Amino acid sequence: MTETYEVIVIGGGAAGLSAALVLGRARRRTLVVDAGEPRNAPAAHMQGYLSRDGMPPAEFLAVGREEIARYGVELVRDRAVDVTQDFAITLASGSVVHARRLVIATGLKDELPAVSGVAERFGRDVLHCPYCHGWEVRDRAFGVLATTPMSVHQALIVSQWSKDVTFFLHTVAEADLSDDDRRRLSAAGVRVVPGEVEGLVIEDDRLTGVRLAGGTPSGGGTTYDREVLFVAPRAVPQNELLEQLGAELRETPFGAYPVLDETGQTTVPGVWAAGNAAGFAEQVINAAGAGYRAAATINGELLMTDLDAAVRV
C-alpha cells in the first residue's frame, strides 16, 4: 500500500529540516526521509551560523528533529531510491510513499583528493571552507592543496586569515597559472610550490608537515612544516532523484545541479529542491533559508490549487 502524504522533503539536514519546520507548522501532513549522511558530519564544529556559532552539527541537526516532531512532521531513517512521475518514492527499505509536492534535499558528497593523510584529518586540520574554519586557526601555518587552475582563489582568500600560507601545486602545472595569478599570490604573500603532493605528516595525532613525492631512493620528498592544509574536494551532487524526474540541469565547475526559479522550484512542477542539491557553496544558514522559501512557497501552492478545485466543484 502507498501511504500519501502532501510533502515529501527528502533529505534530513539543514535545508530538509528547515523545510519541514515550515511545513509542520503550516499543517501540511509531511514526511522527512532522512539517509542520515549530512555533507558536515566530519567538522566538530558548524560556523556563521547566527545564534548558532560553534555548534556542534550533530547537536544542530539532533535539535531540528526535535523541533519538527512538535508539529506532527514524520521523518523515516530511510533512503529514496526511486521516484516516478506522479511522485511516488520507493525508499530502501521496499517502502513506497506518495506526496503531491516534493522538496529535493539531498545534498552533495565530497571526494577528496587521493593523497595520504587528507581523508583522514579532513574536517579537524584538514579543511576546505575559510568561511567554516579560518577563525578556529587563524595565524597557524598553512597549506593549500592545488587540484585545479581555481586552486589560487582558494589561496588567495585563506591569506586573510594567515600570513604564513603555502601554496602546493600538486597536480597543476606552473604553466597553468596566468599573470594575474601570479601577481596577485605574490601580493598576497603566498610562497608557491610545485610538484606533487605524497602526503601529510601526522605526529601526536597532529598535522606537522606536508611531504612531496620522490626525491630519494626509498621515496619521499622535501617535507614542509605545515599545522593547517586547506583542500578543494570534488563535489559530487546528488541528483539521481532529479535526473529521474527529468529535471533540468545547468553544468558548472562543481558539477550539474538543477535550473531554479527565486523560490527553488525546479523545471518540473511540483519539485522543489534546496540546500546543496541546489548548488555547491550553500552554506548551513543558506540552506536552512532556501528549505524556508521552498515550504512557504510550497503551502501557499497547494492553498490556491485546493481553493481553486472546490470553486470548480
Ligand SMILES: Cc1cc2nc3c(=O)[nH]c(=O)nc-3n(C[C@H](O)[C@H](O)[C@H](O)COP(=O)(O)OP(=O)(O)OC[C@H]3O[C@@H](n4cnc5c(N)ncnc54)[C@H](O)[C@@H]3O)c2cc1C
Second form
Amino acid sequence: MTETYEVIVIGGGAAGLSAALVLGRARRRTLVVDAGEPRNAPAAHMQGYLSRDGMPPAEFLAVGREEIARYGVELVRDRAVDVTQDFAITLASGSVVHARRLVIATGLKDELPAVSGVAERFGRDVLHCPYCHGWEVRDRAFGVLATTPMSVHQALIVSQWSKDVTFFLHTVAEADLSDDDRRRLSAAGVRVVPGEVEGLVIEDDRLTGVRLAGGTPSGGGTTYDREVLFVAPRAVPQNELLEQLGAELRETPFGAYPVLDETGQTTVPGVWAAGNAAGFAEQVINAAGAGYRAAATINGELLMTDLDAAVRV
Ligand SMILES: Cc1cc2nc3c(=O)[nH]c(=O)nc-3n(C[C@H](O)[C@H](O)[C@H](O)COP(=O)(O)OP(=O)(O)OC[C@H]3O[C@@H](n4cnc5c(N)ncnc54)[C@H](O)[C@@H]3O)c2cc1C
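Switching forms now, from the form predicted alone to the form predicted together with the ligand, please provide the structure.
Every component of the complex follows; first up is the chain already shown.
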C-alpha cells in the first residue's frame, strides 16, 4: 500500500527541514525524504547564519531534525528516484509514497576543477565562497584558480579579505580578459599569472603552494607559495525530479533552475522548490527562509482547497 502524506519534502538540508518544521507546526502530515548528502558537508563550520555563526553544519542539521520530530514530521534516509504527475514518489529502497503537495529541496552538487589536490582540500583551504570562509582566512596568501572569464569577479571580490591575491589564469587565455578586467585587477593589486596549474602542494596537512605545469609562459613547474586557493566549482543543480514533473527550467551560467512565482511554486501546480535546488546563490539562511515561505504558502493553499471542496459538497 502507498503511504499518503499531505506534503512530502524531498531533501533534508536547511531548505527542506525549514519547510518541514513549519508544516509540522501547522499540523500537516509531512514526510521528509533525505539522501543525507548536504552540500556544505566538507566544511567544519557554517558561517553567516545569524545566531548560528560558526556552528558545524552537521550539528545544525541534527538540531533541525530534532525540531521537526517534535511536531510529528517523519524523516526517512532514502533517495527519491522517480515521481509521477500525481505525486507518487518511488524511493531508492523501493517504497512508494504519495503526497498532495511537494517541496523539492534537493540542493546542488559542486563539480570541482580537475586539478590534483583540489578535491581533497575543498572546504578546508580550497574554498569557493568568501562570504562563507573569507573572514577565517583573512590576510593570508590567496590564489584564485580561473576556470572561466567570470573568475575575474571572484579574484576581485576576494581582494576584500586579503591584499595578497594571485590570479592563476589556468584554462583562461590572457586575451579573454577585457580592458575593464585588467584595470580592475590592477587597481585591486591582484597579480595575474598565465599558464595551466598542474597541482597543489600540500605539506603537514595544509596548502602551501600552487604549482604550474611545465612549459607554461610563467615558467614550467614554478611553485607559488599560497595558503588558500579559491575555485569556482561547476554547479550541478539536482533537478531530475523537477524535469520528470515537467517544471519549466531557466538556463543560467550556473545551471538550470526552476521558474518560480514569488512563493517558490514552480510552473507545476502543487510543486514548490527551495534552497539550492531553486537557485545557485542561496546560502543556508536564504535556503531556510525559502523553505519557510513555501511551507506557509502550501498550508494556506491546502486549507483553501479543502474549504472550497467542502462548500461545493
Ligand atoms: C564547502 C562549502 C561550504 C559552505 N559554507 C557555507 C557557509 O559557511 N554559510 C552558508 O550560508 N552557506 C555555505 N555553503 C552553502 C550551503 O551549503 C548551501 O547554502 C546549503 O547547503 C543549501 O541548503 P539546501 O537545503 O538547499 O541544500 P543541501 O544542504 O545541499 O541539502 C539538500 C539535501 O537533499 C538531499 N537530496 C538530494 N537529492 C535527493 C533526492 N533525490 N532524494 C532525497 N534527498 C535528496 C541531499 O542529499 C541533501 O541532504 C557552503 C557550501 C560549500 C560547498
